[in-house]
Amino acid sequence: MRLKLRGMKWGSVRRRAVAILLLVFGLLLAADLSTASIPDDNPIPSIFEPHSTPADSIFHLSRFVLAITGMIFLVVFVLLVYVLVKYRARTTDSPHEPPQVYGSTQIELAWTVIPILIVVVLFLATTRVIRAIQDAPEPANVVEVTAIGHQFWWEFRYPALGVVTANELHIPVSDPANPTPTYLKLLSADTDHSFWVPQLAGKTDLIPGRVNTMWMDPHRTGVFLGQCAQYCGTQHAKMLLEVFVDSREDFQAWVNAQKQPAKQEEDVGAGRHVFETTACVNCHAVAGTLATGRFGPDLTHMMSRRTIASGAAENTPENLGMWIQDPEMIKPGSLMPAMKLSDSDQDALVRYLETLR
Amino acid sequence: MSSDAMTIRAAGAAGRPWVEAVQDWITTVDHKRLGILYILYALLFLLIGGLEAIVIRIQLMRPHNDFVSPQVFNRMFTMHGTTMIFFVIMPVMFGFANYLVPLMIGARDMAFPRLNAFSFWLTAFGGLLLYFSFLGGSGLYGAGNAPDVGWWAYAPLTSRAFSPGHSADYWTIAVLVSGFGSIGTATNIIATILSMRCPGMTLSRMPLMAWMTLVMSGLVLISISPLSAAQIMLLVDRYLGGHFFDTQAGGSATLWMHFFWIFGHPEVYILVIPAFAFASEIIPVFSRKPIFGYPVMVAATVSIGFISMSVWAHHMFTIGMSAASNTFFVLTTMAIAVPTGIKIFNWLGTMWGGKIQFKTPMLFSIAFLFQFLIAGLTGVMLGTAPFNWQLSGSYFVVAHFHYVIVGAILFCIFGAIYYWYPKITGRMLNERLGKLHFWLFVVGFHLTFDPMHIPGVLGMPRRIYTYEPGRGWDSWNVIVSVGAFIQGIATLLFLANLVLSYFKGRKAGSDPWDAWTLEWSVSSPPPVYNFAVIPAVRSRRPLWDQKHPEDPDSRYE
């Protein structure tokens, strides 16, 4: 009687905790997407919302993993459960030990051969899906990429389309029926880094003295989020990644709009003294002038992209001063150095960089 | 007592004996006072380990949170782990190893009692090198600097290029030394095991921990050697011009990965092996039961040892290998699940049919099968390759390997300290204290690792001191921080039992939990010496025949 009284009042607490908890859940998951700054409706990049051939194939092979392992967990969870409330010492047993039993050979095959067969099947449907996504066949029409990871931004080359940009990648969307996937060449300018778009693939790293590839067919339009996966120094953190799926036209316009010199407008040329003759152009190129440095992102139209130091900042006239003010400010330890510039050198430094669309 | 006889006790208790008991400790060759040295340098380093992992979770609390810089937070991931794999899990391991094997095999000390003592100073001296590069890490070059290379301390962030000062030498040097410690330590085991078993202590009788401690041992001796090896070669490319990890001069990245994980991944059996050695202890006596299918224990621990030594590329799923290599390391990293869910079912026989009594030590051993259990299916998870390229470096990562360190082994560890607690000092840990820390700590422990799975999940790297807002990261960051406060919390308890019963605890006697190993039969703490006369077995559990004249064990093995 007095068991069962508990056990009534547990399961109403317990009911009630559960719904408390699942409300409080809702409620935060709620108050994140409320949070968002990407003016996109893919927020959140979920490895279980996947729009490309690869990720979509890792999603199936996960589910499948998931439901094993849900299982195997189920069983030997209720197995324990039923152990611990079975046979746990109770005041009212006899003072003699339990009866002691050594094992049984029986028992103990089935709990072996049973799991080696749970793991034959696993290690098929795994070995499937690597071969699908590593040794797939290459179409003839693929969009070629180099990426090239550096302490703490991304530089993306197109050899076959003579475009280089950064941080920012645009890719067309693979229509199934005709499909362009995007292949990318990766490498390493300093340390190791991963290139991690969980939308589109899994993860693969970028590794200095190795040439690794991995591609990706997005199925659909959008902008997909991701960021460096693997620790690369002080600002492995603000190492974001964006990558713009456009639709055909939008993507060949793109490259047009990429492919073009830098704009020479006269009215600034201040500015472009200023960028010309100072270390600027030590580190970065600007398509057409005398910049041709390398270790930073180029410039030639670094008014198309949405931020600045890898997404570590919007990309305003007020952040890019910033930046070149006191790039401590915006992301501390990156390897771009305070300029020390005038207040008229940087202001006309700043209108000049603006016209770099 | 005689007014007299007080006068000079106290006078002796003010003067000479406090420098002795120090230099006694210092000097000591005795296996359970080194034994006890390693256990509570260990927890030292747990407190400070701790409070690292709360200046990440304070930062990781919020978004774009500006509690440490990025120097900083990067330095606290790196010491955080190297501390708690190296200076706390293994020396806490060699420490009950050192305590308890000579006890239950029926010897009166370890095979090289000094090479026992070196060993621990070596491995001491590395924990205190380490910490130093919090003053004295870059030297001459200015303020203090602690290494910021993560522990696995990927070439080529550790080359002069990128890492310039000496804040990566001391990771290195000290993780050497004290690895020169623990092969010290594990050649000690293996000989004290091999060699000063006493009369009928058959290796096929030998309790579970000491078999379990000799496979364990035998990794450090295979595995920590690559590691030191590869220090060495990270040195030479520091110093003397090498070029092994040196990219920038042809040197090879994925060669360090190799030599790392070779090292690394049976390092994690390093870790838990011991726990499972707790564990098998533990359990049988709070079910009144012998450990079930003991043959089928020992060969899946054997197993284990020697399939955890193909598995290590498996960290290494997303550095572009061949189709061919990931599902090699794919086959023998599922292959391992084999032995661990054996041990899994035999613990569970081991339970049925018997009287299970939830003292503190059976709860910690009851928590970890069920934190185990999980940790061992996401670690399936991880292992099939293609789900590892999206799961690997993420904070799913994190969650799963935190499952095993904390759900698995620091619950062994806490459940081994209440067990053996009494027979080290002599008085019973608080049961009651030991409960709520108990209870507090599997709250804290869900509340932080539960939740944490979700965020790699949906796309969270680890090893990053802040994050973008709006990704659906954000709450569940709140959540792990306050788990993690209440286990931080629950630690400062336990801490607190350990110091309160060492003073106040109710005397224990020789055999407090009615168990059949031989430490049982001594006093608690035991005398110097163990054994006033070396023990004669006759079977695995010989308090059980002692007791149980009538239907000893060794009429059945």
Given for the second form:
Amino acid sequence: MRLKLRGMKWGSVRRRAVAILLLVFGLLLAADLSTASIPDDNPIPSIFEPHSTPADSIFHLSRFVLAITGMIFLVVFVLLVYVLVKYRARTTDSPHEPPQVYGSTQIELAWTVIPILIVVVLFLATTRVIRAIQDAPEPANVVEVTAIGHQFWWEFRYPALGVVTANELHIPVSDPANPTPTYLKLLSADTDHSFWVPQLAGKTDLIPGRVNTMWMDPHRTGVFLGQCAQYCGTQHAKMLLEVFVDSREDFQAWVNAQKQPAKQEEDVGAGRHVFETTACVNCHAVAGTLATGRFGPDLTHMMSRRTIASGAAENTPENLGMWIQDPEMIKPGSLMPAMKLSDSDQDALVRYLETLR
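Show the form predicted on its own, please, the one above being the form predicted in complex with its partner chain.
This part shows the chain on its own.
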């Protein structure tokens, strides 16, 4: 079968070939960068740097899928370049359309059977990995965490430990010789969310009225970034989370500190009075006070966290004051109301919150 690219000059064909080559170069460069080693002090979320058994299984599956799809791309690309070069329009060609050939049993079988085989192989490989992760036996010494997705922040509850925190998940490192994985029960308080920490596990959705589960067993300490991977509203992009993988000693020290009630310092009594006599107590909880709200993050130890507003700003007195006065300045679309306190009341409230460590 002979095809002719009518009306197409050789210069146009060459420009298109160059464009395709540049595209391939860009894809190869992106693949090289994505597989490059990520330094420990720059916790970029990447599936290509796994530090947990589920993430490692997904990483190897991803490499397998990329290898197959890369081979498909290479074959198609080579055939495309071959056709562009061999059957380009020439000045000596006849102006008439070449004879068309229809029907080829061999070709039709090839482009039907081969794709089916590829899909079956990918399906079986993916199913095997999913089953291995979901059906993994649960050891006796696991850490159980209930993760609740809110618009637009994360709530973490440790039922067996009596700890409640927000946005920053602390879990112990898991020694392969004596594993202590973390099992998460995933709930949603409002709409669909998705819990995703690429270096530790795959994505799992949080759906209203449904309980989903996942687990992770990090092999080294450090900070790992995560993200809500399901569009859940205006501030979906700023629904960040941080997973702090601590040594067992540091994790136990963190638990002991989190179980302590809020400090009652006398020199911030005015700020505590502002907190307890405003709408703050309707949404937030502070252990040892009148505040028992569940709509917003637990503030008992809020100053032990690095960020506020689920990673939207650093946890500093200046940002905290701005957040209280007008949350829209930091996180437009958030559900926290602007308090509009007087300057003296706001300063007193910020000083009180700074003691919640």
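Numbering follows the first chain given and starts at 1. Model, not experiment: these values are computed from the prediction.
Candidate list 100, 113, 178, 131; rigid-part hinge between the two forms assigned to 131.
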